[in-house]
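Presented below, as structure tokens, is a lone chain in the form predicted alone.
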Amino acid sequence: MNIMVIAAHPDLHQSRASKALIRELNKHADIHIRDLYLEHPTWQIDVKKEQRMLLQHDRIVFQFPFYWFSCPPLLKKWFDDVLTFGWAYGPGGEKLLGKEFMIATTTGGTEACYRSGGENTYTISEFLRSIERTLTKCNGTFLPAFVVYRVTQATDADLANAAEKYAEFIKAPREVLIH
């Protein structure tokens, strides 16, 4: 399976958690990692290139920090620019049919903060629903998210452990993830 991780962190090199995840993924030759902010510093997205990259991979993972209950703004722009009518959805828009999509995110809050009755009222899955629907509208299969909670208090060992689990998770067969 060809896996592409699109890392969308506005300052990836300053993030302990995101760097730990990427460091682990770099050990896996079968995972292609792209830094969205590094590749598009002026926010001018090469749509055709991005679409070609999507076609070359079976599973696409969007890795980003979860803040203000959403994804970073360049990733939102990427969705808007790349997932076009007639290509990703609508008449003739079946290029992503059969592709698997996943979100990997980090948050400073605890898992208990993201549940009914918790500080943020809703689960991560509920917050990610708009991205999920975007990708299913584009004929993709949305797989469960991988979330690392409480990253601001995590030790380096905690982050390394989470990163190992992350690599295993994104490489797992769909049947294992959605059992």
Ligand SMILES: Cc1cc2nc3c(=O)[nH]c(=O)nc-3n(C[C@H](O)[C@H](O)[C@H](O)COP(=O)(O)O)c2cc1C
Given for the second form:
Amino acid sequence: MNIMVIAAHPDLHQSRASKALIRELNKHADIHIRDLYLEHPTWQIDVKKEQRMLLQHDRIVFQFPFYWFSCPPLLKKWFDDVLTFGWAYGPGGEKLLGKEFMIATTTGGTEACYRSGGENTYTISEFLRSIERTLTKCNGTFLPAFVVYRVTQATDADLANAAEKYAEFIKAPREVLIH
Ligand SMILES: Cc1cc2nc3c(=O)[nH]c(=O)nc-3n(C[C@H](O)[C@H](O)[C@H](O)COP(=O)(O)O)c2cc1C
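What would you give as the form predicted in complex with this ligand, now that the form predicted alone is on the page?
Now the full complex is given, and it begins with the chain already shown.
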């Protein structure tokens, strides 16, 4: 399975959590990791190139820090620009049929605050619904998300441990993730 991870952190240099996740993935030669912000300093996205890369991979993971209950803005722009009518959706837009998509995110909030009755009322999956529907409208399969909670309080060892689980998770067959 060809896996591409599109990491969208506005300031990866200052990151602890995303950096730890990427550090672990770098040990896996079969995972193609990209830094969306580094590749697009002017926010001009080469749509044809991105679409070509999507076609070359079976599973695409969008990795980002959870910002205001959503993804950072360049990733939203990437969705807006790359998932075009007639290519990703609409008449003849079936190029992503059979592709698997996954979100990997890190939060400041605890797991307990992401639930009904908790501080943030909703689960991460509920907050991710607009991205889920975007990708299923584009004929993709949306897999369960990988979430690392409360990273702001995590030790380096906690993050390294989470990162090992992350690498395992994103390589797991669909049947293992959906049951
Ligand atoms: C602009 C901004 C918005 C944020 N919004 C949220 C949020 O909605 N929910 C949450 O749990 N954490 C939120 N956080 C905390 C980040 O998710 C957390 O700092 C990040 O996952 C840490 O990862 P890093 O070490 O890779 O930067 C926010 C942080 C920033 C800077």
